[in-house]
Each structure stands twice: as C-alpha cells, then as structure tokens.
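The form predicted on its own is given below as one chain in structure tokens.
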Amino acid sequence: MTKLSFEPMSLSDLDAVMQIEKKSYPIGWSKSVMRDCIQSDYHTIVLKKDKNIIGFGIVMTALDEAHLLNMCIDSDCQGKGYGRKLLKYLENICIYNRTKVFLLEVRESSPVAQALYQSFGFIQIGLRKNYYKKPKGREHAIVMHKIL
C-alpha cells in the first residue's frame, strides 16, 4: 500500500528536491534559492510516497496573500494526481494562515500546470512577459489568482 505524507521541508531533503527541479525546468532554483527558502518563514513542503520525496512546494504569506512560488512533481509520478494533492495541501496552508488571495506564476508553455490551476478555480490576471529564462531566451509568466 502507498503511504503518501506531506511535511516540512528541511536541509536534509535538498539533494532530492534539486534533483526534481533539475529534472523539471530547463533552468531552475539553485541550491542555494532553496535553502534560503526553508530558513525563511515560507511553507516548504515536501510530499513523500513511501518515505521518497516525489514532489515539493513552496509558499510564501503575507498579510492575506499567498504567493506559491515554486510546486513540481517529479516527472516519473506526473499524471498520477499528485500534484492536486500538493495544491490542495498548499491552499489549505493559505485558508488556516487566514490569506484571502493566492496569487501565482506559470510558464506559458505548461498547458498541463495551467488547467490543474483553472481546475482550481484560479484565473489568469497579468502577464509578465520574458519572466522565465530558457537555454535560449525567455518565457512569459501567466498570472493568476484566486480567491480564498
């Protein structure tokens, strides 16, 4: 039987989380990105199935906004609802830190992010053009929000 968890992020789960990152977009956080985001007063959070980091999220709060600045499934256990789960987690973080907006960034080239967010009921706001680096160029960030 699959035992999922979901806990805090701490500097022992580095190694695992960058490789997901590194696996995941084309260019990423650094090492260092991360770390400071586990010192901070962020929600890092990682979910386990079977005691192995499959997936992570971050979110800042402030006030009453959230803001996630970084969730990935490791691509092996994509397609598999793991990332609602991680979503659903991660919102239920900003409803108990009583936040009343939950603002994020996608890439425009990730359909698949874009309608596990719609599907959450988050609508696209802004753009913010050339927010992404790539090998070559950029890419625009889709904006969106919801409502808590």
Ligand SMILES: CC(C)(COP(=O)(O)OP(=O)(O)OC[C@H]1O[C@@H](n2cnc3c(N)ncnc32)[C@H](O)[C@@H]1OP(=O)(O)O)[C@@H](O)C(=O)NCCC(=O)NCCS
Given for the second form:
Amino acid sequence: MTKLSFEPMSLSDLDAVMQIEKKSYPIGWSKSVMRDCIQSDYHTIVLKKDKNIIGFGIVMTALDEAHLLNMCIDSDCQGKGYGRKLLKYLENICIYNRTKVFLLEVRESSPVAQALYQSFGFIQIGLRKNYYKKPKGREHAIVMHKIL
Ligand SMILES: CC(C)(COP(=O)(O)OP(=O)(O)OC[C@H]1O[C@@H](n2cnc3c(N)ncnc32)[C@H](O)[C@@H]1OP(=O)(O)O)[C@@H](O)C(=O)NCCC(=O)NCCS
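Condition change, the form predicted on its own to the form predicted together with the ligand:
Zooming out: every chain and molecule, the one shown earlier first.
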C-alpha cells in the first residue's frame, strides 16, 4: 500500500527538491535560495510517497499572515490529488499558527495552479506586473488570498 508522509525539509533533501523545482519552472529558484529557506524559520515541507520526495511546499508566516512562497509536485506525479493534499497540509500549519490571511502569487500562465487555489477558496486581490522571469521576457503574477 502507498504510504504518504509530510516531513520537515532538511538539507539532505535539497538535491531531490531542486530536481522537482527545475522540472516545474523554466526559470525557478536557485539552490542557494532553497538552502536559505531550509535554514530559515519558514515552514519547509516535503511530501514523500514511499520514502521518495514527490513534492514540497514553503510557507513564510509573520504575525497573523502567511505567504505561500513555493509549492510543487513532481511532474511525474501531477494530477493525482497530491497537490491538493499538500496545500491542505500547509493550510493546516497556518491555522495551527493562528494565521488570519493566507497569501500567494501564481503565474498567469499556470491555469492548473489557479484552479487548485480557487477551489480552495483563494480569491484574486491583485496583479503584480512583470513579476516572474520567463526564458523570453516576463509575466504577471496573480495575487490571491484566503481569509482563514
Ligand atoms: C500546481 C500543482 C502544485 C498542482 O498539483 P497536482 O498534484 O498536479 O494537483 P492535484 O492533482 O491535487 O489537483 C488539484 C486541482 O488542480 C486542478 N488541476 C489539476 N490538474 C489539472 C489539469 N490538468 N487541468 C486543469 N486543472 C487541473 C484541479 O482544480 C484539481 O482539483 P480536482 O482534481 O479536485 O478537480 C502542480 O501542478 C505543480 O507543481 N505545478 C508546477 C509548479 C506550480 O505551478 N506550482 C504552483 C506555484 S504558484
């Protein structure tokens, strides 16, 4: 039987996490940014399936606000409900920490992520123009929030 677990990300997870990150975005985070997150007080979580890392999420909390900084499911495992489970886990961390507002940015070109967030009750509250780098040019970020 498949075993899923959510665990704090550690430095030994860095290579596996970066592989997923690189497959997810044409221009993503560098290894040093990811390492800084692990060593910060952010909530850095890996989702494991039978001991293999298949996804990760990073949430920064400050006072009663939380910010979803990154969330990815390995491209080989997408569309099977793991993203929904991971987001629920991250939201529960926020609720446990008495967060009132959960914020995120999502690429305009990511309809799957937008559909996931909308179905979770996130609503658009703004647009950050030219926020993300693309191989050619830049794209806008849709800013969304959910009141918990
Ligand atoms: C966005 C992401 C995390 C979703 O994870 P996932 O495991 O593929 O998603 P799930 O299978 O749990 O599906 C969750 C919801 O996403 C939407 N979705 C999933 N696959 C979809 C598809 N092919 N087309 C449209 N919507 C889709 C649906 O709303 C789905 O809910 P439903 O199954 O109840 O209808 C994942 O696709 C990913 O890592 N993408 C690349 C990185 C990224 O864009 N991260 C978000 C950063 S803001």
